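Form predicted alone, single chain, as structure tokens, below.
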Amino acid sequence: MIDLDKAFIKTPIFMPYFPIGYPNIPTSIDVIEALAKNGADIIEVGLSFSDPLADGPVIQKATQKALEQGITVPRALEAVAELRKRGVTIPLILMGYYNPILAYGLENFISEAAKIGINGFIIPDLPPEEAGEFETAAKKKPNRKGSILPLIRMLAPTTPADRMATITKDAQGFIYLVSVTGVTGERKEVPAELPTLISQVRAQTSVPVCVGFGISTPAHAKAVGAIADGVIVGTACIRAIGKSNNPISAAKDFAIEFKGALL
């Protein structure tokens, strides 16, 4: 396995999000396999819940489709098993909000996904001030080189600069950089600001700073993946797959188009 460092060693990266269970279990397997296996860097593996407040429709709509088909936290684990058993070796981020993460058990869940490789943690509802219980646990169970496996934090365009302070102290993996306020989703063109913002996270922390929402494009990747270490593509990723008749053939191409804009 790649670890998660090691992946931002050639920078910009891409980092699609597809949420575990859409359109079935099966197929986000398989999905998230071809992105693995044809340019993604880093992948966002996306854990469904019932009330995702930082996701726009797309992704919405996306993750209820998953619980239809009965996704749950344990199920999306043993999927995550899965794409290491077939040889996905690149850094697996998982991305969930804390209500079905602290019914599992944060121990457990924390402890199952050291076990199967994965590399970090995204959760939008757990607020730094708040991340306490879950960082604790963190330390309890690093993974099996002994690291302890980072929770990602998030900066949006609004935050101001004492909180970009407070977030950005001790942060590691990465930073989670929000190019546009509001909830995920496709956007007309990057936000002329996202430059002056990268420079100022870049002036409190060390830690490569990625930067998603909005980016719908492989001509926004380019403009992004200039001025930042990574890219993270969400919603444009599940419209491609999504509309298409053969999902893994087109998680192949989007991909490629999306890793060649980068290179």
Given for the second form:
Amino acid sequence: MIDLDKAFIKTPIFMPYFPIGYPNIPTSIDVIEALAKNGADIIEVGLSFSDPLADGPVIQKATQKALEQGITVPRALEAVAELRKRGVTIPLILMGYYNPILAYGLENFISEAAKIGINGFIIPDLPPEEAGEFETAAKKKPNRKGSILPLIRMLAPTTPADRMATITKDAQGFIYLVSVTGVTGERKEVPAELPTLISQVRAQTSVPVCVGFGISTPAHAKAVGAIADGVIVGTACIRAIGKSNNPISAAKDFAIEFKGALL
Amino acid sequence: MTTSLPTKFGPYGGQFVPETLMPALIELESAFISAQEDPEFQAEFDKLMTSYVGRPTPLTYARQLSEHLGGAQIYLKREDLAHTGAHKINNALGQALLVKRMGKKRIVAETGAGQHGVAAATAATLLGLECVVYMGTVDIARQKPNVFRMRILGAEVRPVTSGTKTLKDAINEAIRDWVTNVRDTHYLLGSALGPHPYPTMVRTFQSVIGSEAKVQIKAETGSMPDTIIACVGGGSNAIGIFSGFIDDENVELIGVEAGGSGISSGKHAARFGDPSKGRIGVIHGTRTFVLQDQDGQIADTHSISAGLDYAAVGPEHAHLRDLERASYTYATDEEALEAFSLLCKTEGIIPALESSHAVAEAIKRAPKMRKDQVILINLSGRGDKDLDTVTDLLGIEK
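Could the form predicted in complex with its partner chain be shown next, to go alongside the form predicted alone?
Below is the whole assembly, all chains and molecules, this chain first.
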């Protein structure tokens, strides 16, 4: 299996997001496998929540559908274990809101995740101010190699420089830079202030910077990839796969196209 | 000078929000602290409270209700007589003044019963702010008069069709708008909920209820009340009146949640009242008691009153409960309706269905108390908005 750090040897990297359970559990496993085997360097595996307040309509609908299909945290962890069994070796990051993780139990969640080969976590409603208990639990439950699974630090266009410095100080893996103020979802253009924002982040940290929110087309990915270490694509990925009659081949095409734009 | 406030109430509260919003919360906290220390801000707030809201709101002795129940003497703190018809205006004006201070031009708000939406729309009009109110379509249908009032006041009411189409979903949409427009927009949250500093700030603006009531009840009865009862959705009216009496340890504080169709039916909003679903969790930026399933998905709720129909309770209430300083119970839809009717018929006061839950608890308790004991009910709002619902259910001719 590939460590998170090793995924950044050749940048920019391509990091799609896809929720387990959409449009149903078996198909979502196939889709993620197809993304992994056709160009994704890291995948954000989405855990669904009834009230995803940082997400736009496309991800809201997809995760709602996943819940209707009976997805739960334990079932999502089983799905990840299945992906590893199928030979998916790239880093997998679990992305989900805090409440279902709390309901599962922090230490159990982290130790189960470590056991099945998860490489880190993204929890959008857990800013550094509240991350203490999660990070304490993570320290108690390292993976088999003895590594502590990181909680990926997020930065936003509204984050002031001094706060960026504090947040990035102990950052592990990569920085998730939210490209725009707003929720997830496609945008027509890459924001004009993104290059400035990225250089502000780079002034604070040498950890790789991945950009998410609003990256909708291979052209956007290419433009962002020219200045960032990675591009995160969620809504466009769900849309492409959701509208296809053959989700697995759509996933393959999507990965090839976006990865191709970054080469 | 204070630089920051505690973000938690015991283990509850906190700031569970996306990074994009953290700087706005830090800015808001600092504006709130500086306003609290600024005599001019306080004077402006007090002036609006008296000359615009009509404060102090009266304390009414409910003589006939008390006689009918045959026990404790019942007094009503008349927040229903505040301008716009509920306590919500206190907080809406307080926050709107802060918005001016921060130089923002636009507010977004959520509303369930519509009382907070009307209060926010009113405060925005008075202070020259643009106002967008998010409201679930289920609530729009059952609180029509308030929808009209908001629109007449110039606010844009945006219907919310996601999820359960009630207050929880309206909050989701308001937060999504806020995160998108955070540079020029303030989220005027209507209850003692959400991320810090909201629960502290909302309590502070609502504490006018408790401080007035304390003076009034003492003047009227010569002593402190035995029991204070308030309904608890998010819990802003309750925390407002409780805050005046928290240090008076002999005053019993009772919060009343929405029991809906009964706890065993599963259709309710009793976060404390149903241990099978009400557990500590995180929703809308705060850690508190939340109705949820085993997997941590937020549960659907039900109440006859839109304002109590919400899956989480304000974090300070969870803390007061742990401390055993306040206790919490519930009233069912049916009990609230009976209380509504009884107050109308005995006192000529039409209460909001939310406030009727507090009245329902007084109806249960008063007969068991002595005649020299006193119950103070926070009558948080008036019931004009509920007439459609109530006339249908009570079979009153239209």
